Amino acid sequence: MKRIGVFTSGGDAPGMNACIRAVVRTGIHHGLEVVGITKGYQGILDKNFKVMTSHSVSGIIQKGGTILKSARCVEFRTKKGRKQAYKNLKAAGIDGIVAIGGDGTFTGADVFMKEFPDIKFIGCPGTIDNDLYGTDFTIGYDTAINTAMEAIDKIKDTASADARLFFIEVMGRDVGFIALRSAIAAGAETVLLPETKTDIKQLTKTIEAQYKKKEGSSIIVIVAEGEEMGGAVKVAKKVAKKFTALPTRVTILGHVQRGGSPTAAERVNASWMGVEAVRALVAGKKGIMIGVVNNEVVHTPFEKAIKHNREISPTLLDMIEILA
């Protein structure tokens, strides 16, 4: 193996740049030429290839987003598109690729390798949702929950000035990991997740009990966007009817959670994964995602990382009720 590629795909996540930096410099350390592929799978089809040097990734570790950009690629989902991608990679002399992304990225890589097994793919889990099996934390998750926590803290400041009921929506279309941890970290009264059934009557009782206990203080409810009723706006409308004396407000944090400078833990985690991804390619491995579990590097086959859903911790769910 003489030349490898690196790209980011799917939703951007803080820490992707740290991972890119690690891939490039580790590749150079092993005597490889590293090619940056702009806009993921679309970049392969468009031949957006650029040889990267150590200087190319200087000063990016602290930046959010991704210098290699990201894009959807409908054409790559077709056999014809993948065949063209293969021709482009072979023409560019690229023998292996480090793909930084989520389940869609790894699904594409898995299908591609079954058709063209001589191109090796290694994955680094880049998604703020933390929904991939085979790692304790995905790239972007730690920064996202810290961003959400800081925003909730600020809302609590203004909420404390006058008794209000705040519903704060965080990202999490299919999973509630951001909602759960940010709710605990920010001291919210309760949290609504895609993994649990929303009982409006029970939610109303919880809010009422907390309101009485706090003698008229503000109440904070964290809602994952994928919550079964449709998010914070719809939940708030149903609950507001029961609390006419308590002003109800809704805040949707949205894409602010994707941005910002990655945390120290994020930078270390992403760098570690990038280094190990290149080492795996050099060792001749392919079709695996690099993860860190219990502070140890773990290799998980793409199919397993995609199909095995991570479960919400019942211990953390209990903590919300106990600590509130």
The other form holds:
Amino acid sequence: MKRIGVFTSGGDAPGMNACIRAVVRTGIHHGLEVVGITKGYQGILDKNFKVMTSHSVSGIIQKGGTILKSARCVEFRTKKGRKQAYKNLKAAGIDGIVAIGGDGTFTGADVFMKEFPDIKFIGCPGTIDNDLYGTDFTIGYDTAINTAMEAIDKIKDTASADARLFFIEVMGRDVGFIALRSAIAAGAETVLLPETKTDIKQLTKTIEAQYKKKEGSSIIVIVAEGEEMGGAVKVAKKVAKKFTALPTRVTILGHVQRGGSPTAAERVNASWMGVEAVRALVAGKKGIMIGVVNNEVVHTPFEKAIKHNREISPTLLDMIEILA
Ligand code: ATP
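The structure above corresponds to the form predicted on its own; please give the structure of the form predicted together with adenosine-5'-triphosphate next.
Then the entire complex follows, led off by the chain already shown.
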């Protein structure tokens, strides 16, 4: 292997730049030429290839977003599109790729490698949602939790001045990891997740009990966007009909959770995964996602990383009730 590519794909996440930097510099360390591919799979089809130097990744470790940009590529979902991608990669002499992305990105890589096995893909989990099996954390997750926590802290400042019932919606379409962690970190009264049933009667009871316990202070409810009732606006409307002691306010944090300078933990983990991805390519591996589980590097086949579900910790869920 002489020439490898690196790209970011799907939803962008803070820490992707740290991972790109690690891939480029580790590749150079191993005597490889590293090609930056702009805009994910679309970039392969458009031949957006540029040889990277150590200098081209200077000063990016602290930056959110991704210098290689990201894209969703419909053409790559077709056999014709993937054939063209193969031709372009072969013509550019690229025979190994580090793909930084989420489950869609790895599904695409898996399909491609079954058709064209001589191009080796290694994945680094890049998504704020933490919804991949085979790693304790994905790139972007820690920063997103911290961003959500800081926003909730700010709402708590105003909440302490004037009592209201706050519903704060955080990202998480299919999984509630950001919601659960940010709720614990910010000391919310309760949390609604895609993994649990939303029972308005029970929720109203919890809010009433907390209102009594806190002698009329504000109540904070964290809602994952994929919670089964359809998010904070819908839940707030239903609760407001039953609980009238406090005025209701809804905040949707949205895309702020995708941005910002990555946390120290994020930068270290993303760098680690980038280094390990290149090491795996050099060792001749392919079709695996790099993960870190219990502080050890783990290689998980794409298919398993995508399809296996990670469970929400019941211990963390219980903690919310105990600590509220
Ligand atoms: P996030 O978790 O942030 O959404 P993702 O990697 O899951 O990130 P997707 O948009 O689902 O993001 O996938 C990224 C790209 O992967 C798609 O735009 C498409 O080009 C490719 N891809 C996804 N699924 C397939 C598939 N079944 N076959 C071929 N390519 C695919």
